[in-house]
Amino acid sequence: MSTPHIDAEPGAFADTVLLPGDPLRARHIAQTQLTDTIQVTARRNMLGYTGVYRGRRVSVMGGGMGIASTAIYATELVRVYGVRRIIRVGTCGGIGNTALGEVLLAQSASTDASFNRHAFGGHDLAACADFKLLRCAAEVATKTGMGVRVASVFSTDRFYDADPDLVPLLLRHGIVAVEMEAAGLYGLAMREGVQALAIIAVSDHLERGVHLTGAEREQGLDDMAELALECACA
């Protein structure tokens, strides 16, 4: 079995499948979290990987930057591969009074793009977390001390150039933070029926300028990754 951008056999993913954008943070987690790891697919080198954590088979896979390559990946996991579960690990802009490396659960969000519109018979959907996983982070992070923030998010088309009045707008209806897949994942999983969580961590602060350094972001990267397998073993 394979699809055109995932080259995997049957029953190759876990039914819970973690997100990350990068490729290569798919292969930093499943090489430092899970056990038994054999990879799955490196199809367009988006490299995919299933192991165990907790007893459990889990799979972490790249999906790319922005809603487009996200949803392609998400779609042929859960229609072709039987996925249920998707938790996207990654990492934002902050705005407002958010901190560098402040993790966020996002409950919700908002976006500039058109995909859920186009499947959602032009009108506007409100693009919304799965409860039950956003509970379970929520509970799995206070009972470990870690501090998350459940939040609104946006999820923009655009890296560079944008809209110089959109912060002051986002902020007026607060929401905290601007990344580029999580209105899209969203509003996939609530049409096929199934759940998704993007987990994410302040990066960058846009309107101060500041920027976590590269091992400040793998540590991260790492407690995120922890928090997802967490709720997948729940």
The other form holds:
Amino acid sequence: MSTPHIDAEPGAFADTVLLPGDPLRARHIAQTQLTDTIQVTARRNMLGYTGVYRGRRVSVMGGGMGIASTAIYATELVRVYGVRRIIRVGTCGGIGNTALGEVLLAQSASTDASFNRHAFGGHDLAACADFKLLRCAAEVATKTGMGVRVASVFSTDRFYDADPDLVPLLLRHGIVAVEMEAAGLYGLAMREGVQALAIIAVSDHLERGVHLTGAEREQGLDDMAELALECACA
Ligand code: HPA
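Having displayed the form predicted on its own, please output the structure of the form predicted in complex with hypoxanthine.
Then the entire complex follows, led off by the chain already shown.
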């Protein structure tokens, strides 16, 4: 069995899939945080793995960049492989009072993309995280002393050449970060009746022009993957 973008066998994915953008990040999580790991797909080098974390089967797969790519993989995972829970682990550009390295649990995701509007009869969808998953991540983070902020984010279709008025507009609405996937993932999950959450670290500050180093980014992503894996087991 395969889909246009995933060449895994039926049943190859666990109920829960961690979805970093970068397939090499998926491989890193699989190799360092899961046991009994097998690679289940590599079509277009978008690597996917299934392994075990704390006695429970979990999968991790790259989703690429942007709503279009993320939605392709998420749709096929849900509709064809029966995945019920997708946890994005990734990075974002912070604005306002966000700090580099800060971890955000995206409660809601507004967007300039048309993806949800098309599917929602031209109306504006309130794309939001699954509450149980969000609560679980917030509770686990509190228990383990990992500081997180429950936040509203903005999923843009454009990494470059953003509208100069965008940042003040976002701040005016209490939105504290820009990334490229959460709104699409949330809208899709709402329509498919599955759970989704985006756990994202501030890797860049858009107004201050500062960035995490490669090593800081890696450590942050490892910590977020652990938080996501704990929620997969909850
Ligand atoms: N914009 C959009 N997505 C991002 C950014 C950004 O500045 N940084 C990390 N992901």
